[in-house]
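Here you get one chain, nothing else, as structure tokens; it is the form predicted alone.
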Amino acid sequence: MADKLAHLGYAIGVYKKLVPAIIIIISLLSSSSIMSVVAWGSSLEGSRVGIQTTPPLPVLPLPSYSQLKWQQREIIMFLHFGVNTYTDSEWGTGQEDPNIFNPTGFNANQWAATAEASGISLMILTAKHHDGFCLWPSKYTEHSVKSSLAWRGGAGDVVKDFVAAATSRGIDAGLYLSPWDRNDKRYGRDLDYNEYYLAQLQELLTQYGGGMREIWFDGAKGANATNMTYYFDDWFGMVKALQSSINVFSDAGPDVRWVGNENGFAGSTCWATINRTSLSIGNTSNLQYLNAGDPRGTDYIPAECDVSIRSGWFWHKSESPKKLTELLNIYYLSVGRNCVLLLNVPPNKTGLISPADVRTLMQFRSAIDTIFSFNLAAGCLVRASSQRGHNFGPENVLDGDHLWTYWAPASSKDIDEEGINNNGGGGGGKDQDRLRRVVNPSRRRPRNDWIEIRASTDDRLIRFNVVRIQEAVGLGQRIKRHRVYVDGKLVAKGTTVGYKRLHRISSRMVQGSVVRIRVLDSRDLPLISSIGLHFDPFWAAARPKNQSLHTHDP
């Protein structure tokens, strides 16, 4: 009996991450039996890694579902079209005669074929623009395509086309229906006017489906224009009622609002969130903060960039579309900036996309799959300051999912109770102590939360010109303030993250070993869905002048 007892022994199991210690008292077994009982206190932790840790608050307000398709549509066409394409203006009058509309080639399909080429998924068309005609044959007013008898005799229906087109193909359709009608009497009578624009949205948003993904409001008028009060909150009530997935885009939201220019670019600091209250459509002493958004906005509304692929919004002969070069800088500066890039195409006066025009978003297109449709990173190893708990380690940030999983630092209370390690983290040594150290609640001093990127091998060296970081907008926006280096040297620094942030390495070449990005800080935990090093060959075969080290955002 003696022997036996001397056989007694005990399996202690620590286990990674989630699973606390098992302790497994043996009463005489033999030493077989032992590596048994060891053996299934494995499968015993491969059963328990299961429990996850859950995720970390979301920061208020959130993301619609609606509005977190519209942001990974990245790129999204208008299409300015109507009386204007005839007299090579801008702004029509109101008085054009409607026969003057006559598309003798008009394709919607065309243009739905462009578009899906160009990897566009949602165009938006004016459906009315100021001078008040109509491409769709309302009930309401005889200045619309019914009275261009010229075009179809009279039968024509742009609107009907480009919605069937869009949908053949798979892509969403949107409209705008301009506020501002030069032709319409009503205008200027206030219980008027606004029964007969909420009479138009209503045929608009019956007759042509219940697929529309997207309605533009905007508040443009000319300076002598009539006095008029526009019921924007009907409108939208209107919208809503009839189609309750749609974003509605105006100045104000309530789902995108404007990013306050036409030239396609957002603030270098661009928050998805702002305050309604502050904003009213046709306001122009405001752009600043379209542009910027606001951290202590209570709402969630993302800005949308608008700019035309000519210098005109409607076709004229005279223009040309812009070159390859400044588009990708417009992406950069939109996309690039938590935006989405609404690019105008206009049709000419055949009704087709000009061809000049169909071969720069092919070449845009083109361009941007070059640049990004492969991730340096990939294959690299990835270590973090801290993580939350396995579920949310840093390698998420390579896993192609941009939304729903990422790495999340401990928190400040997890970090102070249990330590560094014990949440995952790999930051080691000198780098545990002095993330405990900063983070601290009781010290009151920033986070300082890290992930980077390192080359598998020693002898590796990892060459690109441009990074991007994405947070996990579906818990909310949270970064404040960020700062990127390459083998410690500082590369690039910037404020705001949102869905995506694209940094240009101003010297338009770097390479090291150790890609190091600093939250200096956020809104609570900072939670980094995405990373990625790109080579941009046309940022890279632009050299600078005067090259410097670091990108000038602040």
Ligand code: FUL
Second form
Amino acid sequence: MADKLAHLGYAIGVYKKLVPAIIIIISLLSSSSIMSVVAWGSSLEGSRVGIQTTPPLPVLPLPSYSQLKWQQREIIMFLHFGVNTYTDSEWGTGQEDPNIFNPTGFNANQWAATAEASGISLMILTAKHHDGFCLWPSKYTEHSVKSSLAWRGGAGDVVKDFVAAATSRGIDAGLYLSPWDRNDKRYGRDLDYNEYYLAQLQELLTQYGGGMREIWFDGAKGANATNMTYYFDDWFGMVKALQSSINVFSDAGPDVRWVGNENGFAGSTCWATINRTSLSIGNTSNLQYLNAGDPRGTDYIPAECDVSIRSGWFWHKSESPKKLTELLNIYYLSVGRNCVLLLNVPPNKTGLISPADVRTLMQFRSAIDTIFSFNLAAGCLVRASSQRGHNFGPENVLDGDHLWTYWAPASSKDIDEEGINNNGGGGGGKDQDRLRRVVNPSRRRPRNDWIEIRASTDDRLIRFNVVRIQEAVGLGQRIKRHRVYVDGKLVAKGTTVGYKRLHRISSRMVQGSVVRIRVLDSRDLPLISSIGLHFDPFWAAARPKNQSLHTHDP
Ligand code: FUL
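What would the structure be for the form predicted together with beta-L-fucopyranose (FUL), rather than the form predicted alone?
First the chain shown before, then all remaining chains and molecules of the complex.
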């Protein structure tokens, strides 16, 4: 009853100045459920000469359209292919004979078909790795497929086939062009090498269509490699000029940053925001900063988690793909921590993705679909501590839009003036009266924002072991600390949320009738675009390690 009164206070507070008669109608409805009050109040505002409450102000910095598209991909396929595939090595010397590159069964359609069947929408190919061997016939070097006479008589072009195969299946393409080049004699002579590198960039970004979606500038370089300065500003400037929707990856962005390790793990706190001025390419002293991001960062540069499906980046006969449980763990610690997973799947000597890797990818996709295609919160009742206005109700977290429809609580000003912030579900009544008197903005009470999923009937329990929370990051990443309760008992806690936060429940399974997510700290109002309660059978079957919460966040 106290809850119901609190929500009535909210509805009255919002509308009393406009339509006094509504108050009478609301009192008549005092015996109806909270949900019906929220829905009913909303439709009244909708009828108010068509003017709707505006979204709250954004919290800068914001993601670009291309970054949002990148984030929604969740998994990107990386393909390491080149002379190393034939020499059983990871870093070539640059002295390899181009004739060893002979992928007798090369078929980029098989790569694209594998990506498509795995639900992957972008593939990134190593056009040139550290050995300097180019997978396209560059005009500026002999160290390329045009010297691989055994393969298509030197007339082959892997990049061309790769882009054509991807495009034919509606999959986007991206390229990796290693800055460190162990073959080219110009390496070490700043001007000459930068001109060479820019000439190659120009080839790659003009000869294969205008739809390139990501370019990867790898900061790696051998400890004893020749010193030289890369002209990053020129590189980035040229890339952006030639490809309008491309995301530039490097240790320091500008669009996508490295996560600071090659295991596929983001930090348990992971901000998409960071200060670019504190980053530099190829500098390994700030890995922790890259891993966690920075709540005060002035640049929006989300992290990409690169890891290989096998232990090496290139194909080696002796290696086999990771197990499904390991890949799922990587998924939870990358995609489930506000990042994108860049999963390397190396083509073998014949030029195809090995059957074992294809099988593993299929299993991985099917496991993700099994876990996430059904939301146990669907059909449940949803309510929140407060609501900004008509378009910002808690029901938005259960629709299919995970970016632009969201629950927004009332602003602190509205809460202070109207006393509409329901105090933890047990508030209302006298508490509301007290809050109504607090009108001095300098004495605002701390916020207590929460949103709750409730089983639709009293006897129904929700059984789940994964919680998914998503912020409306189009208006900036905000949440700093949150907790999840089931029937009042803490089951998960964490810091950042961002585009997607996934919690696996440490006890492997939990059940209850009310799941509440509390936001303990946030940069301005928290905006939640989606909530999911899911069942992960692989997690349920895994042997519990201990009963404590798996995350050590505050
Ligand atoms: C590293 C490189 O040295 C590896 O060979 C691989 O390409 C990986 C993605 O980046 O820095």
